[in-house]
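This document starts with one chain, in the form predicted alone, laid out as C-alpha cells.
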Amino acid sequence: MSTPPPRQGTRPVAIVACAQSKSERRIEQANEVELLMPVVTEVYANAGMTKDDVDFICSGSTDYLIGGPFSFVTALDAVGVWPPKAESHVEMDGAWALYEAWVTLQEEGKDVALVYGFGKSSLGDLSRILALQLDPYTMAPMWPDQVSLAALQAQAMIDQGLATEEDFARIASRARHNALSNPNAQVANEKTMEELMKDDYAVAPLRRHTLPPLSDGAAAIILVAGDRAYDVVDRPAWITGIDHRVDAHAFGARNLAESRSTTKAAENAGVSAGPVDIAELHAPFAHQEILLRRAMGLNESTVINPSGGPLAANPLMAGGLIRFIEAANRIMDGSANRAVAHATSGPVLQQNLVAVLEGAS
C-alpha cells in the first residue's frame, strides 16, 4: 500500500466512492430533492459510511433551473440537516464543488467530503436559462442560444482545417456504442457515421448527432483524505494535479478553435507528466471533444470518454462530475492506472477544470 505524492497541496486526497442516478430526458416522477436522495443513501453504502463520518459537504447546482432562490438549500433534506455539518455551495457543475473539497481537505483536522450536482432539464428552457450566463450588455439582450454559439465554434474549426463534420459524425457514433456498457446512459445505439450523416442540421454544422441529450440527472462523490482512504477501498482514485482556468468572456477576445485556459489547467494538473490510459472530456458537442483534446496534447492511445460522454448523457450541474465518478470508477477497479477528468462550464468551453487521478503502484 502507497499513497501517490500529491503534486498540488499538502494532503494527499483520493475519490474512494461514487454514485449516480439514470440520466433521463424527463423525470417526473420525482423533484430534486427526491431524485438526489437515492445517490446520496448509495454513495454512503458504497464507502460504508454515514453523514457522522463525513467532515465537510459540498454541493453544484443551479436555482434558475427551478425558478426559486436558493433552492440548494431545499435539496439538504436529502443529505439530513441535523446535526449540522460544515456545509457550502456552488452555482456551477457539481465539478467545482469537488475542487472546493479538495481544497477544504487540504485543512488538518478535516478528512472527509461529500460532494454532489443535480439538475433537472425539464424544469426550464435551457436555451434562456444558459444565455444569462453571456454578456449583459452585448450578447445576453440578444438571446444567442447555446447551440448556436457552439455551431460558431464548430466552423471556426472546420474553417481553420482542424476538423470537418465527418469527425463530428464518428465521435457520436463511437460515443453511442461506447455507451451500450454504461446503464446510466440516456442515448446508446449502433449508428455508423455514414448514417448519422443523414441527420438534419441542428444549427450547421451541427446535426442532430452533435448535440447532448437534455438531461435530469445527479451524482456524488466522497472525498477522504490521506492513508483513510484504503479503509474505504482497496485501490483509491488519488487527485495527483487538479486545476480550474477561465478564458476572456467576451468571444472577439478569444480564438474559438482553442481553448487556452484547458491548455494551461492541463499543464498545471500535470497531465502531460506521464501516459494517460483514459479521459473523461466534458466535452458537451461532438466538436470540443477534438478541441479538447488538442488543447491537452492526449495522444491517440489515450482511449476518450469509455463511458460514453456527455453525448451519451448530460444532466445540467452534473455532467462534469460524472467525467470525475467515470475516470475514478476506471481507477478503483483497476482497468486504467492514469486518468484525466475534465468539467467545463459556461459558453463554448469559457471556464475548464482538469484533474488528474491515479492509483496506487
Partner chain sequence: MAAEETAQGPVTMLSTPIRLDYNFTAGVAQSKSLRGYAEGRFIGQRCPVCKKVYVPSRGSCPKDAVATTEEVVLPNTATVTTFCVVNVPFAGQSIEIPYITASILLDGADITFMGLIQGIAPEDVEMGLRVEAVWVPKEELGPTLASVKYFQPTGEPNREVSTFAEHL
Second form
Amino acid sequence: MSTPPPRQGTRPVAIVACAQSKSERRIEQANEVELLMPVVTEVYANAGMTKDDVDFICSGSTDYLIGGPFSFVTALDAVGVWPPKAESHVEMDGAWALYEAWVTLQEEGKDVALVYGFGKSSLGDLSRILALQLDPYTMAPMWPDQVSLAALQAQAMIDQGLATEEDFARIASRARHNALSNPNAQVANEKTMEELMKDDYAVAPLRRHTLPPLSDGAAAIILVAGDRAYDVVDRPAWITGIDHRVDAHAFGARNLAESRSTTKAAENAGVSAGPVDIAELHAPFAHQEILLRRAMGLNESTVINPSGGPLAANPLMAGGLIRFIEAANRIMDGSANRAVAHATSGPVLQQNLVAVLEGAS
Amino acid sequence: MADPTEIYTSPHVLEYPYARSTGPIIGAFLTALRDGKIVGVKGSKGRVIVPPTEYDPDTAEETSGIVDVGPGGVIETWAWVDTPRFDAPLDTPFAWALIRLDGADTAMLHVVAAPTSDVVVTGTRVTAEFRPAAERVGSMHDLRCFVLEGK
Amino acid sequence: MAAEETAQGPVTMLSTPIRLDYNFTAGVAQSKSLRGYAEGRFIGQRCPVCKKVYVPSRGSCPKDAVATTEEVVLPNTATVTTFCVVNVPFAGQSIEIPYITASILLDGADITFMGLIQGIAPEDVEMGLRVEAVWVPKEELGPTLASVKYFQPTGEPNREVSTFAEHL
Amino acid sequence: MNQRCAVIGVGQTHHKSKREDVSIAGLVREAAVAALEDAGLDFSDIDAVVVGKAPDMFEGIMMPELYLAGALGAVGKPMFRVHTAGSVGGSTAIVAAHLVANGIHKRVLTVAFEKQSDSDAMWALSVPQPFSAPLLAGAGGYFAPIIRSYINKSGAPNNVGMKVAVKDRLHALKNPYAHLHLPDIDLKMVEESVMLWDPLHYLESCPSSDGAAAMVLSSEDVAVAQEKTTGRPAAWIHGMAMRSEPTMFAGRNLMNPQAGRDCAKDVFAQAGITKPRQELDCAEVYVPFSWYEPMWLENLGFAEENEGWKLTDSGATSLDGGDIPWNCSGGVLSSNPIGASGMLRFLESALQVRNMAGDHQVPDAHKALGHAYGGGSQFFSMWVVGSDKPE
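Now the other one: the form predicted in complex with the partner chain, given that the block above is the form predicted alone.
Then the entire complex follows, led off by the chain already shown.
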C-alpha cells in the first residue's frame, strides 16, 4: 500500500471507522447520553476496538442547544473515560473536534482518537438560539433569525448574477433524491425543480425547500495514525489536507456572496491538486452549496453531497462531522478515490473547514 | 400507577437580564442613536465602519475618530419577511437589510418597513426613522426602522 | 434604562434581556427514575458490567459506558456521607438560607446524590448521619426529584465514616 | 511534542469584579495586545488564534469567539474555541501549544476570558434544570462537602484553609493585576467573614472577576529570534497533559481524583521530574477554594496522602520563605475570571521562569508548574515550563 502523503503535519492520519444516528426532527426517547451511547458503541465495534484502545478523545457540542451549562460533561457518561483519558472538548461542530484530534495524532505514540459531535435542535427555538451568535451589542438585540440572514446572502448571490431561485430548487431536488439512498436522512423524496418552485417563501428569496430540516443527531469517528490504520480497514480514508479559516463577523463588512475563508482553507487543503470525485459540503441552505462550490473551485465532474447533505439531515454540532463520515465512507468502500469534506460554523458561513480525503493507490 | 413507558418532558426557561458595558466606541454609537443620529468609526486606511467597533475587523488595528453617517443609505441586500417572528423588530411584513449608510464603507444590519415586497430591491435608497426622543435609551431599537427615501 | 433617560450622559451600559424557552426531555432511563418519584419511591439501575447501582441513573454506567437496564427499587433510608451548610443568597434561589445540602447514599446504592436535610440543627449534623426521605403529600408527587421534600434523621446511630469511605 | 514550543509573550488585564470601562472585545484585546507587545509581534504575524472560555451563558453569547474574530486578528486565519469547564484556560493553552509542538503553526495567539459582570456566575452555574431539586448553590455548594470529607479524612486542623486564604491574598498584594487587594488580611479577618458554605468562609472562596489572559506561543526558531529582538527570555514547555474522568461513578475518589494523579504523573514524566517539591521552583495551581491547596498538594505528588495540609501549615507554600511557593500571583482565590483562570495559572508559571513576575517573583525560578482543573474535579490540564530548553 502506498499511503498518500499529507500536506499538513508529518504523520498520515486516516478515518477508519464511522457511526451516526438517524437524524430525526425530535428524538424524545433519548437524552444526550442515550443519543450518543449507541453511536459510540457502534463506532468502536466498526473499528474492532474498545475504549481502552483510544489515546485521545475530542468532542464538539454547545450548551445553548440544551439550555444549561456543561452539556458536554454529562455526555461523557456515554463514552467511558475510565481509566482517565486525555480528552478535550470544543464548543464547535464535531468537525473541529476532528481537527484537534488530527493535530494530537501528529505526535508519535498517540495513535488512536475518538471524535464525536452531537446536538438536539428540537429542544429549543433554534433560530432564536442562533441569534445569540451575533454581535451582542448591535445585532443580537434585534434577534435576527438564521433563515433571514441566509436569505440576505442568497439575495446577494442573485444580485451578483451567481445564481437563481431555480438553481436553489434544483439543488434541493437533487439533495432529496440522493437522500433516498441514505438511511440516516430525514428529508428524502422525489420532487422536481418545477414542483419545488411552487413552495411558499420562508423568507424571500428562500423558499421552504431551500432550508435545512431541524434535526437531532449524533456522529462519531475513529482516527488512526500511520500504518496501524490498515489493521482496522483495508482502505482507510487518509486525511491528506486539512485547514480551517474564519471570516469577519461583521457581515456587512464582507461580500456575502463569496467565502474567502473557504477559498483559503481549500487552497491549503490542496483541493485543486487532483480530481475530486465527491464533495460533502456543509451547506445548510441550498444557495450555500453554489457559493461553496465556487469558493473551492469544484468543477462539474465532482458529485456534490451524494448523501443528500445538510438539506436532508442537519443535526447542529454533528452536521460537519457527518460530512467527514459520508466522504470517508465513499473512500473506504472504494466508490471514490479523492473526496472533499467541508464543515461550517457561525452565521452565514463565517467559519469554514475543508479537508481532502484519499484512498491509498 | 404512572404510565410505565411515558417519556417525561418539561418546559425549561433560560432567562437573564444581561447588562453589558459598552466601552467607548460602541458607547458613542449607542449615545448617538439615543440622540437620533448614526455614527461610525474610522478603521484602517480611513475606511468608515458602521456600526463602529474598537478594531478594524480585517486588520485588527485600533480604530479612532467617530464620524457622522447617514441618515440616508442604500440597500445592499435584503430578505423579505412576510410573517414576522414573535421576536422580530416589526410586527408587520418587513425586510431585513444590509444598509450602507451615506459616508460609510461597511453595511449595517437593520430592518426596512415597506408596504409591499416589490419596492424593496438592492440599490434602493432608504432613510432612518427613529423612535420619539423620549423612548430612546441607547440601543439598536432607538432606530425603529429604515423607510424608503422620499416616501 | 430609567437612569439613562434621566441622566443624558454618554451611554456606557446596554441592557440585553435574554429569554430562551426549551422543552427538555428526560429520555428513557431518567424517565424510569422520575416515574419512581411520581410513585414516591427511588428506582435505580444496575450496571451489567460492574454491578454497581446508580440512582438517579442517566441510562449508562459512566465508567463502563454501557446501558444500565436492570431496575432496582431502593429504600427510603440513607446515610449522609458528607454535607455543607449553604448560607449564600443568589438569583433564582428558592430555599430559605441557611440550609443543609448533603451527599445522600441510599441503602443499596453505590453513588450519592445531593439532598436537603431538615429536622436537625445544622450544628448537630455529622458525616454518617442516618436519614430517611420525606416525600411531599401523595397528591403533590410528580416526576421530579423535588418530590422528595427533604431527608430527616431516623434516630439510628451514625455510621462510621470508614464504612462508606469509598463513597467520598 | 515533536518540536520545542515556547511562551514568548504574555498579557493579562487588570482583573476586577466589573470592568465597566470596556466591551468584551475591548477586554480580550487588552490581554492580546499586551501579549503581542511582550512577544515583539503584531496581529499580522500570528498564524492561528485559539480561544477558551467557560460556559457561554456567563455572557449570553453563543460561541463568542465568532464575534471576536476581528477583535483578535483572526480574520483569514484558523480560529479555534475550547471549552472544558473550569480547566478551559489550561486546556486552551495546551491546544494552542500542540499546534506549534506538532508542527502545524509557528506563532499562535491564545486567549481566554470571562466577563462575568455581564450576568452573574452564581446564577449561570445554578440554573435550575427540569426534574431536579433546586439545591444547587454554585461551585461552593458542590465543593464544600468534598472539603469536609478531606478534613475528616486527613485530620487537618480546621484553620489550614484559612491559612491558604491569607497566604494567597498576601501574595496578591504583590501582583498589580490581581482582583483582590486586601492589605489587612489575616486569619481573624477570614474567620470573621461569613460562613457561606460551611466549612467554607466567604474569604476562603474565589471572587467573581472580569478578566482576560493571552499568550503567544512559538516554535524554537521564532522564540530564539524574538528573544534577541525584545531582550526578553522565552519560557520553554517541558511537558503538557490533559486528563478527564466521569463526573460521578461508584467508588470515585472525589478528594484525590485519579485523573489529576495521572495527569501529574504524565506531565512530570515528560519533564523528567521525579520529586516535584524539590525539582520545581514554584507552582501556579487552580485553588478556587482554600482547602484545594492541601488536597492538590497530595493529588499532584508534592505530599503524601493526608499530609498536604502539613506543607501549608508549615508555610512551605508561601512566597515568604517557603521552599515550594504555590500561587505567588495570588491565585484563583485573588482573581477569578473563570474562563481565564486556568490560563492565568499557565501564564504566571511562564512569567516566573522568565524571571518577569515583578514583586511576586520567586528568586531564580527555573522550573514551574501551571495547573487547572474543572467540572466536578474531573478535567485536568497541566504544563511544566522552564527557563532552559528541554532536552
